[in-house]
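Starting off, we have a lone chain in the form predicted on its own, written out as structure tokens.
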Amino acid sequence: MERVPVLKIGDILLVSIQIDMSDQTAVTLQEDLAERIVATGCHGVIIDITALDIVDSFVGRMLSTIASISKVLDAETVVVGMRPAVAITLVELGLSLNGIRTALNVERGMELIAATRDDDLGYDDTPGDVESATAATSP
């Protein structure tokens, strides 16, 4: 049985699916990914499906389940590289992929996770807010 590699990049786990996903491979990926999230303490998961030409209902549900598992383990999931045909198939199958955010590519997925994490931590990139916060605390 083939395994899907899970790579750690900073605070993110990258899963690049380069093989046809059998049901057993999908289940193994769910288990491997959950273990890696706990072991590494990562707060983001990017699943790159660029190489997938087609997605069936089981793989669509698997993506949704991975997102739910990741969320429970304090990790945000972003699916990247979805081809138009895959998106159309998912909609036709009635799979809304609740809890899954999408991005066009890995770079944008990483930006999305970083922005989500900053929001969760209460960071704000607006320069004026830093100045006004400093002014408010100065004697």
Contents of the next structure:
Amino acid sequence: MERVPVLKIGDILLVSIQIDMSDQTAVTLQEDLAERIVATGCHGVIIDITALDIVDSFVGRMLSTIASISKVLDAETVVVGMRPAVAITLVELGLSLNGIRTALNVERGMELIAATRDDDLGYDDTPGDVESATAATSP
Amino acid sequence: MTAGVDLGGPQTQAIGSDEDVVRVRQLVRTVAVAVKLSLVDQTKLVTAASELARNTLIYGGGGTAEVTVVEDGRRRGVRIVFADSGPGIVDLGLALTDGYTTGGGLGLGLSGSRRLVDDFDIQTAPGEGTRITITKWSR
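Which structure goes with the form predicted together with its partner chain, now that we have seen the form predicted on its own?
Up next: the whole complex, starting with the chain shown before.
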């Protein structure tokens, strides 16, 4: 079985899918990524699908799952480089790619992750949540 | 990839594993390019073939995909027959509904691939396997 390499670039893991993946390869990639996120502490994952000439429901589901897994592990996932014909086909197939953020290319994907990270680290959001959380734990 | 495509006779690919689903995609892509389907139509056809080949493997317990170039006088097209001798489909109406699945997938394989092709025919009965014929025509 072929394996898709996961590269670490700074605080980001970059996956560029260059092969026609079997379903097993896709599942393995999902597991490899989860392990690498934890091992490296990276906060961003970019999946480059420029070379993919189709995304079917299985690969679509894999992309959604990777996004969900990385969210739980405190990392943002951005899918970049989707071909126009792939986008048209995905929509017609009925796949919504739930929870997936997209960007046109790797560079914009990195900008998106950096911007999201800045927002998340800001102190201006919902102090009310902190109070209610404290109230809930106090005797 | 094989050298040259014989547009005459049908080409058959057995579907018995994950890797065979990849081979079906590659065969369909080669033939779709040879009959000069547009890029979007190639993408739709290969995506539909990927969904149906996976169904043949998972639900039908394996089978075959037969790819043929067809002509109706004005235009050419690609016809693919997916055949298995699995359990068949009990409730076809339900199976063709978006989101319905018995296999833990997204339930888009049958319903979605029907939207991606021009002609879609399905013959099935409980205990008698399933035979799905799809055609995509050049425009």
